[in-house]
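Only one chain is included here, represented as structure tokens and corresponding to the form predicted on its own.
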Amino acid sequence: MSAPPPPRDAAAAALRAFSEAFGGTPDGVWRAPGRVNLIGEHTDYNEGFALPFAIDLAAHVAVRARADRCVRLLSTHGGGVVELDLDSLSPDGAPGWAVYPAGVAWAVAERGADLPGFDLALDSTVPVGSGLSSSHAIECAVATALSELAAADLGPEDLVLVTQRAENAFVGAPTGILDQSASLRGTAGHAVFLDCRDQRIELIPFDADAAGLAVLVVDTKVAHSHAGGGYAERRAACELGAEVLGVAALRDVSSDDLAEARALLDPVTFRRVRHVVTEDERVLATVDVLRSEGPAAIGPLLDASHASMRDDFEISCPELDLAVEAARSAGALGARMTGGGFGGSAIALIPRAAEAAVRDAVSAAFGRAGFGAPDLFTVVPAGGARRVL
């Protein structure tokens, strides 16, 4: 097993890129982490429950206000400087990754903030397309920075809605509030127990390391996009299910209602509904188990969540299924895909003593299947978005 490369200093990289592209120094550097969703997938836009945590991989943005209405954006991942007009921001005019900071600027301005033009340089250690919410990390870092530069006095709950607005109305991805809630409100050593109906959170201790465990991420390198049709189709099916069942959202349906739902819904819509209903219940059960028994006891709930996403919600893929199966066979206590699906990453909760065996088993299984080599790395619950310089 090869040693992982040393972590990149993304704040320093953003500062260097800023100086080289725009000259001088920024007004500050802000960071926002990616997230792992421990359990609770596709429950957020159904006003249900989720249990994500912010991770120790993050987007950093170096930002400086301008005296004019120009916006200049640069990423260390390439593409050169993108120049936009703050007063005429549109999705069509923001190429590639620039749609995320542009969308946030648009949403902050929509709130009535006196937003100046700005120069921005980005560096991120969150793998793109991995299901670890690289796009929301960018958006949350930018939102935190622009709120401060515009003296907009937007708290974390406000910034959650700002970034959701940017995703839904500007980027065109019909996402809920899970990712940005973890990124903006996460705390080291804890998972964020999120009620997506009213944004209430409770920080649940999740110190896997103290329990002799690790959370291993298996990035399958199968890219996904929330703006694609699969995600929108799942959301539409959930909305149809809620309408037919006469509830405001699937949050209001319980397992006891599923027999009636089966009779009223077509088979595909029923399976989508069943996933959300049972996933909400798994989130609540996971929180109870963490409180009463600790991290080592939640493995079966992670396994059940993956089966539901694979069979009922149908958002897994062969690479994700193989990652989960190989990790379990090599000693993982539980494993599941994480994120919106159709690619991205799986997570495995593993005893520290079994980490090398699990890593080797997953890599070997991918090789035998003819899949590209996955990236494997561990993550820990980290703090949320903040100014760092």
The other form holds:
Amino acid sequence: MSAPPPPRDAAAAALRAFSEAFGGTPDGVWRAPGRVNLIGEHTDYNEGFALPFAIDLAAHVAVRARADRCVRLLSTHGGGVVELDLDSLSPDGAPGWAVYPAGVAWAVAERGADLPGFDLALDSTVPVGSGLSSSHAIECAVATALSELAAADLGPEDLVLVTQRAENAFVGAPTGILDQSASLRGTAGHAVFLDCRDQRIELIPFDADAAGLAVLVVDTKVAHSHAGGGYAERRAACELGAEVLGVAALRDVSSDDLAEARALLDPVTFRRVRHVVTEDERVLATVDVLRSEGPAAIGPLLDASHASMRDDFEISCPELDLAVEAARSAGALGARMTGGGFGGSAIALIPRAAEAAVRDAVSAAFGRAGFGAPDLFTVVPAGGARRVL
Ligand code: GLA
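Provide the structure of the form predicted in complex with ligand GLA, given the form predicted on its own shown above.
Full complex below, order starting with the chain above.
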């Protein structure tokens, strides 16, 4: 196995890109990480529980306030400088990745903040489209920066809502609060046990390394999008389920209620509901097991979560299923797709000693199936959004 390349210094890259494009130095550089969700998928918009962690891959933005109402945006991923007018921001006018910073600026301004125009350069180490929240990493870095530049004094919980508003109303993705909660509120060495009903969090120690384990990400490179399509359909099914069952949100249904629910719901809606209800319970069980036995014992819960997403919620795909199966057969303690589904990444909890075997097995299985080669890398829980320069 060849040694991985040294991590790119994204703060320095953003700084360099800023000076080249706009001249001089920025007012600061802010960073926000991507996330892996350990367990608790599609529970967030059902006011349930999730257990994500911020990862050691992050978006960095170098930003400088301007004296006028102009917004200039540059990404090291290409596309050149995008120029916008702060007072007429619209999704149609923000091409490509610019929709994320534009959406956040729009949502910060909507809060009544006195936001100045700004120049911004982005560099990110979160692989785009990997299902590791590359877009939320950008949004959270920008929100943290703009809140400071506008002296808006928004705390992490406000920033969670600002970025969710940007996603829902500007980007057009009807997503919940999972990703930004991890990115804004994560802490090194911990998973974020999140109650999506009231944004309460508890930091749960998650030190896989100390237990001789690692979290391996398998990025299938299968493209997915949450702006429309399957994600919105799943959300609508959950809302229908809650309405028929007469509860505020599926968070209020327990597995004891499922027999009754089956009689009231059409078969597809029932399976969507069963996923959410059992997934909430798996999150609570995972937190208990982490506390009592440690990370090595959570494998079966990860496996059950994947099965539920594959069979009941139907958001997996052949590449994700293969990644999970191949990792498990080669020694992973548990594995599941992570994030919204329909593509993106799977995670596998593996003994360090089995890392090479699992990597080889997954790559070989993809080759045999005729799938494109996946990207494989390990992640650890890292700190949340902050100013770095
Ligand atoms: C995406 C969304 C989140 C959440 C997950 C599924 O990542 O952005 O809000 O719904 O899917 O758990």
